[in-house]
Every structure is written in structure tokens, then in C-alpha cells.
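One chain comes next, on its own, written as C-alpha cells: the form predicted alone.
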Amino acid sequence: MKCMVTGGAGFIGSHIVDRLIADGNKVVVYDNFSTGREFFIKHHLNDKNFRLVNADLKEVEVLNKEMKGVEFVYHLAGHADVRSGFRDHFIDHEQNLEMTQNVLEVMYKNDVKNIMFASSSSVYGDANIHPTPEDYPFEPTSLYGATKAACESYIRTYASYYDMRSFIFRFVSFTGARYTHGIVMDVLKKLKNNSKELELFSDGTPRKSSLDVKDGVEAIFKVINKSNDQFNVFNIGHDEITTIDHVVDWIIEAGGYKNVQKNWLGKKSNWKGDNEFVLLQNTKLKALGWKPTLTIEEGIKSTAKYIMENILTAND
């Protein structure tokens, strides 16, 4: 099958590319490298089944040209900094919703019948049911979450109009190799600058679930390979949950730091749009035979080690 992966040079997208190539597919990576890195996909550059397109999704003529012959779109490109929407009220709309419609419209024009979309637990907002099931209503507290919910609606509508198959996955935070932004990166950067005192913009009490990216990718392909439905919506998360305080302790331990003074500067999350309790129900996913292989602690620690060995070192 010929596949296109938007954002295919990014953290999650590059792992999707690895899996598709390993399974014998032809892959077009479409990425503007705003956050993606060639380092993550360089091992495919000489593969005859791999093509890299450095372009933006707003370049519709380029997107249309590269979509020729594609049978399945894995749409992972988008704006991923949830916090920035509080200051910039247009970035999520432009980079998530408008670019998703561009993808859908070009798919329609090229008669592409399959789409996978990277959504988010943020669509649920501050849910009052935990674990949160897929039929919980959209109640986003961030513009990021609101545009992800809108993207889901656009995808379902195009799929209904034009007989496409849609696979929508609502992720918790992913950890693992090629991780580029989030709490693990933020804490390690601060520790690199000051190994004795750590300022943290929270009070450590928010409870979060996370998942190793390889477990997440396995879940995605488990659904795609086993589901016969036209419309598919699946949570992808861990049955475990932990506090931010524990996450910080695991990062400190994995980094080899000792006697670090943690200074909690805020109350709860301390930034608008964040959700205090994130735990997704995975009943549908587990019914297909999936389960995570790493604990949250193992995922956080392995991510910290990866960043120290590959990212922070490379930026020295």
C-alpha cells in the first residue's frame, strides 16, 4: 500500500513510518520540519519505498501532487503546544483545523479512502468520569483540545460524505525515543542549568497517565488491522496513573541527580487549559488483544535517558 504520513519526521510520526516501512509499504513523509527532525527518519532516506517531501500542508498544490496514488493517510501533523493557545488564539485553528481540512479536501479530490488521525485526551477536558470512555462528550478546556474535537467532526463528516474509513485515536501523553517536548524535556533542561534547585510551575498533585510511543503505535496498528468498521474512535492510554511529583522524581533519578530541592511555585497545574486528572478507558482497545509493555515509570525513565544521550548532548 502507498501511504502518506503528515508530520512523519516528528516524534510519533517517525515511529509510524518505521512500522509502515517494516511492513513493506511505500511511504511518503510530508513534513515542514517545524518540529520534525530529519535525524528521526534518516535511516530511511535511501530506501526505494521511502519519499521525503519538505513542505507545508497549506501548500495545497504540492499536497495534491504528492497525494497521487496514495491509499492511506496517517495525519499526525499539527500544533502540539497546548499552553500557547492561551496567548495565541489562532495558531491551533490554523495549524490543526484548517490544515486537517486541507488534507481531507485533497484526499477527496484524489479518491483516498482511508485516514488515521492523531487526536488527544484534551477533547474530554476536565472529565468527571475516570477512566474516561470514548462516548464521553467533548468538553475541551483549551483551544488545542477544541480544534482536535473539531478535526474529529470534520473527518467523520468527510468519511460519511465520501465513503472513507476513519481511524481516530485519542492519545494520552506519549513518552519514549525521539521525544522532543513536554515535562521530561523541560525538567532535564532545568536540571542541566541548575542541578541543585528545581523550580516547577505546579504543586505536584495533578494526576496523569502516559504511554510509551512504541506501545501506542502497536495499539494504532492493532485497531487498523483488526477493525472492519467505517468509523473508528479509540482511546490510547495506560491503565496506570501517577502524580506530577512522582514523574519529576523519576526524571531526577534517571538523570542521576542527587539532593535536588524541588520548589513548587503554583497550585495544581498552574496554567490555563490543562487538565488535572487524565486517565482514559481502554476497554475497546484491550478487547482486540492489546496491552502496554512498559509501566509509566519505565517509560518516563527510558525517555529521560534517551533525551540525555541523544537530544541534550546534540544541542551542546
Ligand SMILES: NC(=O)c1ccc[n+]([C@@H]2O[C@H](COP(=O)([O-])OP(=O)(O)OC[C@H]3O[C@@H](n4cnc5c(N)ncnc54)[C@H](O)[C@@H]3O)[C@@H](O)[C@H]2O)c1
The other form holds:
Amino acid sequence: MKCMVTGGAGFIGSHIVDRLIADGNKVVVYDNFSTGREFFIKHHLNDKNFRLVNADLKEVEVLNKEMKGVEFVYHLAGHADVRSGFRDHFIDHEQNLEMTQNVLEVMYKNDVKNIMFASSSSVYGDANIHPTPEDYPFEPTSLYGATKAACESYIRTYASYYDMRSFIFRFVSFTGARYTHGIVMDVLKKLKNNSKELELFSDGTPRKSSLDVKDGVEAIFKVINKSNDQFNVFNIGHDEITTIDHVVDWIIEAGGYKNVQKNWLGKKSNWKGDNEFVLLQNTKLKALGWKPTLTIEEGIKSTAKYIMENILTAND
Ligand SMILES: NC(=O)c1ccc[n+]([C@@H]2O[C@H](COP(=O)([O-])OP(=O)(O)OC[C@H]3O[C@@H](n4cnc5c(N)ncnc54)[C@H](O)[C@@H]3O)[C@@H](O)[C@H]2O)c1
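Return the form predicted together with this ligand of this protein as a structure block, the form predicted alone having already been given.
First the chain shown before, then all remaining chains and molecules of the complex.
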């Protein structure tokens, strides 16, 4: 199959690319490198089944040209920083919703019939059912979550208008190789600058689930390969949940730091839009025979080691 991966040079997208190429597909990576990195995909650059397009999704003429002959779009490109929407009220709208409509419109014009979309547990906001099932209503507390919910609705509508198949996946936080943003990165950067004292958001009590990216990608392809439905919505998470305090301890340990003073700056969550309890129900996914291979602790520690060896630079 000829596939397009938007955001294919990013953290999660590059793992999707690896899997598609390994399965013998032709892959077009469409990425503007705003947060993506060439070294995540450079091992494919000489592959005849691989094509890299360095362009923005707002360049619809380029997108339209590159969409010719594509049969399946994996839409990963987006603004993945949940926190910034509180200060910048338009970035999620532009980068998540408008760019998703660009993708859908160009798919429609080129008669592309399959889309996979990277949604998020943020669509549920501060859900009061745990683990949260897929039929829990949209109650986002961030513009990021709000636009992900809107993107899902746009995808559902285009899919219904034009007989497309849609695969919507609501991820918890992913960890693992090529991780570039999120708590593990933030804590390691701070420790690099001050290995004795660490200032931290919240009071350490918020509880979150997370999942290794390779387990997440395996779940995505399990669903795509097994489902015969036109509209598919699946949570992708872990059955485990842990406190932020534990996560920070694991990062400190994996980073080789000792006797670090943790200064918790807030009560519960202290940034607007954060959700203090994130645990998704995975019953639908597990019915297809999927289960995670790494614990949350293993995932966090291996991510910290990966970042120390590959991502942190002298300037961080
Ligand atoms: N990382 C997570 O834990 C997580 C959790 C839930 C959902 N998601 C979603 O999964 C997707 C991928 O996340 P990620 O963590 O890999 O982020 P990422 O920032 O590493 O990847 C996003 C990629 O999209 C590219 N991109 C962004 N805007 C673009 C544009 N306008 N045109 C072309 N390319 C563009 C970036 O350069 C980057 O390569 C995002 O949509 C994110 O919201 C991620």
C-alpha cells in the first residue's frame, strides 16, 4: 500500500514509518520539521519505498500533489504541547483542527479512503469514571483536548460523507525511544542545570498512565489489521497508573542522580488544563489480543536513558 505519514519525522510518527516500511509499504513522510528530527527517519532515506517531503500542511497544493496515489493517511502532525494553549488560544485551532481539515479535504479530492488519527486522553478532561471507556463524553479542559475532539468529529463527518474508513486512537502519554517533549525531558533538563534541587509543578499526587511507544504502535496496527468496521475509536493506554512523584523518582534514578531535593511548587495540578487522574479503559484493545510488554516504570527509565544518550545537548 502507498501510505502518507503526516508528522512522520516526529516521535510517534517515525515509529509508524518504521513499521509501515518493515511491512513492505511505500511511505511518504510529510513533515515541516517544526519539532520533527531528520535523524529519526534517516535510516530510510535511501530506501526506494520511502519519500520525504519537507513541507507544511498549510501548503495545500504541495499536499495535493503528494497525495496522488496514496491509499492510507496516518495523520500524526499536530501541536502536541497541551500546556501552551492556555497562553496561546489559537495554536491548537490552527495546527490541530485547520491542518486536519486540510488533510481531509485533500484526501477527499484524491479519493483516499483510509485515515488513522492521533487523538488523546485529553478529550475526556477530568473524567469521573476510571478507567475511562471510549463512550465517555468529550469534556476537555484544554484547547488541545478541545481541538482533538473537534478533529475526531470532522474525521467522522468526512468519513461518513465520502465512505472513508477512520481509525481514531486516544493515546495516554507515550514514552520510549525518540521522546523529545514531556515530563521526562523537562525533569532531565532541570537536573542537568541543577543536580541538587529540582523545582516541580503540582504536589506530586496527580496520577497518570503512560505507555511505551512500541507497545502503542503495535496496538494501532493490531486494530487496523483486525477491524472490519468503517468507524473505529480505541483508547490506547496501560492498565497501570502511577503518581508524578514516582515518575520523578524513576527519572532521577535512571539519570544516575542522587540526593536530589524535590521542591513541589503547587497543590495538585498547577497548570491550567492538566488532568489529575488519567487512566484509560483498554478492554476493546485487549479483546484483539494486545497487551503492553513494558511496565510504566520500565518505560520511564528506558526513556530517561534514551534522552541522556541521544537527545540532551550541551545547550540544554
Ligand atoms: N506524545 C504523546 O504522548 C501523545 C499523546 C496523545 C496524542 N499525541 C498526538 O500524537 C501526534 C504525534 O505526537 P508526537 O508526540 O510524536 O509529537 P511530535 O511533535 O514529535 O510530532 C509531530 C510532528 O508533526 C510535525 N508537524 C507539526 N505541525 C506540522 C505542520 N503544520 N505541517 C507538517 N508537519 C507538521 C512536526 O515537525 C513533528 O515531526 C500529535 O498529533 C499529538 O497530539 C501524542
